[in-house]
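A single chain comes next, written as structure tokens; it is the form predicted on its own.
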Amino acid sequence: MTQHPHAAAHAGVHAGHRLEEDLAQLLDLDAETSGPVLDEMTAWIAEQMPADPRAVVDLGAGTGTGSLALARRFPAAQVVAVDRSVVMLDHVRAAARGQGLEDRVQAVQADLDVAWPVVGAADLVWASSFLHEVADPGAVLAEVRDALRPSGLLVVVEMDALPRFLPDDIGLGRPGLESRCHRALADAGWNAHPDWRPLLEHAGFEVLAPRTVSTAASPAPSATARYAAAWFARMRPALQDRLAVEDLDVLDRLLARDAPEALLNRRDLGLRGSRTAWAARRP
């Protein structure tokens, strides 16, 4: 059946909305399983600040995990969560209400590839797993520098590698499945980002020593199986033409909810990874 162009566009909108909701779920599960990482990061940020910030901006806020963590760490601060996705910002508002922070966390829609949002002067700007997503990081860094007050701080956070959940031998197929998945995704450009120090210095920032925090958890948090399932489900389409058929078959068995060997039913999952933060001060 030929689909009417308007119907096709409507279906595309719904598909895009569903993908964003799936990503929102993944981000929330990441937050649920790596909460201590944010606690350590925000405590470290507090040590670098000359005084508690009054105005905080979270760029690429997603579902607001960073925004809310910063609001809790700095109770006198007003936090602006910036994202281009209406879906994500709806999650930010709901999460802020759920934590009683709706009067201190503001959601602002903006695409930083188009224009810098009207957010006012900031004491602290947080950009977690975001800066590598923009078309021109140098231009965004220049905007951040202009937005920060003197001695204000920019914190850029990136995953050092994709999270790991599986043992090397999972009892299915050839050992090393997760390593092969990660290599294939690296070849596809997933999680590709530079050492941000040279770009930060070029933008006129004074860069402090970076901070790396482990996301390893043993025993694994209770949400790890759901996080692993959501993560592998997100990876699966990108791996379609990049893995051997045998590996794809194993992935599908891991993602099948009713299979005894499925991720949601496994008891051998872990959570391993790390994040690095670059703190950069405006002179």
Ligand SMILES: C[S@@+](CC[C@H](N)C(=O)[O-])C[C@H]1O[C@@H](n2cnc3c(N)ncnc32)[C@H](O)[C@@H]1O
The other form holds:
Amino acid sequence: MTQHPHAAAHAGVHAGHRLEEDLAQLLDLDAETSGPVLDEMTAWIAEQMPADPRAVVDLGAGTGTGSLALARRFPAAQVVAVDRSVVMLDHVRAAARGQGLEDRVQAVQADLDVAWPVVGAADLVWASSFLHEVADPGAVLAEVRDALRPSGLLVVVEMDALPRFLPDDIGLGRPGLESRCHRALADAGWNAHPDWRPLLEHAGFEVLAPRTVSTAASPAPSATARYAAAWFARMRPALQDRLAVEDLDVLDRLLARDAPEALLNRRDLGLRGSRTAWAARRP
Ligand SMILES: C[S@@+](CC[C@H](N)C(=O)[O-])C[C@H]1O[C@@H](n2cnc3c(N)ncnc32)[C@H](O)[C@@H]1O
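Next up, can you give the form predicted together with this ligand of this protein, since the form predicted on its own came first?
Following is the full complex, with the preceding chain placed first.
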């Protein structure tokens, strides 16, 4: 039976919305499990700023983790969270209300592949796990440079690799499953980003020393199992044609909610990862 075009379009919109809600949940779990990392990074930014920023812009803000951390760190600042997703921006507004920061955190919808939004002059621009997602990072960096006041700071953050949760041998299938998953996704371009320094310099920024912070936590935070399940659920569709059938079977057992060996019920999970931040000043 052929699906009516409107029904097909509606199903597509629904699936897209669902994917964005899943990503929002993943980002919130990321924030919950790696809290001290943001404290460390925003403290480092405060040291680099010539004066307390008044205007902060968070590009590709997601659920607003960075926006809110910066609003807390810099109490005199107005923060604009920019994202192309209305789903994400709803999360930003709700989180800002939840923390009593709605007067200082504004959510603005814009697709930065298309046009730079009206956000005014900025003292600080934050772009976390975002720059590698745009079609033309050089064009976005040129817009950022123009938006920053002289001596203003851009901070670009990226995950060095996908976060790891499992020991090498999980007692199911062949050891090394998580490494095989990450290798397959790297081949598919996941989290692919360069050392941003040359592009930042090309865009006219003076790059300060990059800083790498570990997101490893011991003992693992209580949300680690839910965070691991969210990551593996996100990875699973992309791995369908990239892993052996035996590995895919093990992944499905890890994702089955009620199985004793499922991620949500395991006792052998850890959390290992790191992020690098490049701080770049507009001369
Ligand atoms: C991986 S998430 C990172 C979210 C957040 N910065 C964090 O670190 O938790 C990337 C975000 O960038 C947004 N994004 C991707 N491409 C975009 C574009 N061209 N314009 C605006 N937002 C974009 C996505 O909607 C998503 O919310």
